[in-house]
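Just the one chain here, laid out as structure tokens, in the form predicted alone.
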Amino acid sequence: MVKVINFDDVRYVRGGRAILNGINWTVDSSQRWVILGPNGAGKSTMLKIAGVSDYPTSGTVDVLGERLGRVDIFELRTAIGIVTRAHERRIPLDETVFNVVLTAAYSVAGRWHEQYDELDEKRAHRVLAEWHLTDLAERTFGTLSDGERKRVMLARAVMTDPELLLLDEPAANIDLGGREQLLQMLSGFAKSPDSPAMIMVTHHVEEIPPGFTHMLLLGRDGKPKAQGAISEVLTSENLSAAFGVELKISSESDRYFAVAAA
């Protein structure tokens, strides 16, 4: 398998706290991970990193085979595809859904002057489909729900076919059934040999979904407490070190659930 991400001994540090602290880990293209931890654990800073958008303090990062400080960010990144809230908010709210995932092609926020081929047109109108988008494709992307915004913006980020996808708590802030819907869309994605390797951050297990391989689980310190197989890592003792909680993990039909132990 080829090596997408490759973190080597990486520290963050800003205002003289260590926000990341130690962190060796290696994602391949066949690989689906998902990054957890509580709230301030550094979880959003590594998927900044991995995204080529921040630099460690210390340490070396290789991202697609390229070193971070030795490579030009901006051609990398036409090869990674980002979900945030923060590239949502770029969006304007006046565009339709379909210029939203189409403009992805010249990797801007709205449609301006440029001029996109049939090729373009095609696939767009291809990757609406795939996300169950294609009855949305006129609507206007200020008058979604959050659920189909965060699909548009998955459409939006594999529009170009990334050899790398990157997912900051795709389900946050989205009602039950936008929710599950939005989930078992990503687990048949993530489950395609054909998809590219997958990092997604989440604060909650029940957000994770079916397809997902491997994890990376962050304590407060922002150390790793686990890292491996999600079967092995997602265990009561391993997600109540890293709360600080105890918890007990239960699971059926490859979902997870967490509560507080009696």
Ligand SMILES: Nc1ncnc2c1ncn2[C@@H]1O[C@H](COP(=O)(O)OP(=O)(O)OP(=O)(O)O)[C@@H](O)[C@H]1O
Second form
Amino acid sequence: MVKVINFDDVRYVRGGRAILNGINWTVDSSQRWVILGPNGAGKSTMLKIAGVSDYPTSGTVDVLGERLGRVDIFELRTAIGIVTRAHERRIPLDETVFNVVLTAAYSVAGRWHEQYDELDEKRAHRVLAEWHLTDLAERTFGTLSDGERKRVMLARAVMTDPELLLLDEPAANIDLGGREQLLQMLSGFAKSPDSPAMIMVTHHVEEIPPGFTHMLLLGRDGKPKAQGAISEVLTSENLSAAFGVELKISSESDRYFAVAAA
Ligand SMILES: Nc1ncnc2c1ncn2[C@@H]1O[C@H](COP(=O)(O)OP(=O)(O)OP(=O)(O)O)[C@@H](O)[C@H]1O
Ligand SMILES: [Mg+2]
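Return one more block: the form predicted together with this ligand, after the form predicted alone shown previously.
In what comes next, the whole complex appears, and the chain from above leads the way.
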């Protein structure tokens, strides 16, 4: 197993407040992690640091074997696929779905004068098919629904065959049908041994795709309440502590559900 991420005593302080506090966390290449916690807990901040677009205030971070602060982050970023709303907003609305996926090969958001070779184009077609987007390939990004856009962003993120895939609330703003379709695809992707290490941030236990293996439960104070195998971490007690509300967890067919405790 290859160590993909290592956080050692990571603190992230802004405005005099420790947003992340004492994070020790290791991700291996075969693992698929969920970071779960309430609004403002620091989940997206963790993902930004893992995606080498921000640095901790103290502590050390290794990503794909490289120590943050000592490595050329631009090179490292090419090995990381990222799906966030910020990345989605950078996509030109008049760009075709095919080009949104293809341009990932050059880390640009819109097609200009780059020359793409046949291999890139073949791979873009294959990735579009894998994420059930072939029928939408010639549509412009601006005409897609939120759920379709998210699938395009996932296809774009895996186009470069990354070693690490980071997803910040991929199912947010998607209707029930669209969410279930997306979770099925994420689940299939997570279960494949050829897929990269994955980390997904969410507030909702209902959005954990089967195939995800580990969880870090982050509390409002930016400290991990528990971490490890999902089946051990995701208890009513841990969830209640992280969200500050009495919650009861149940599960069925590898899916999880949470409601307020009676
Ligand atoms: N540069 C900054 N300056 C001040 N506060 C910041 C800064 N960056 C993040 N924060 C604060 O840190 C906290 C954690 O932010 P973060 O976006 O990581 O939370 P989150 O867990 O992803 O929340 P959500 O579930 O709402 O997306 C928030 O209270 C946010 O306002
Ligand atoms: Mg967030």
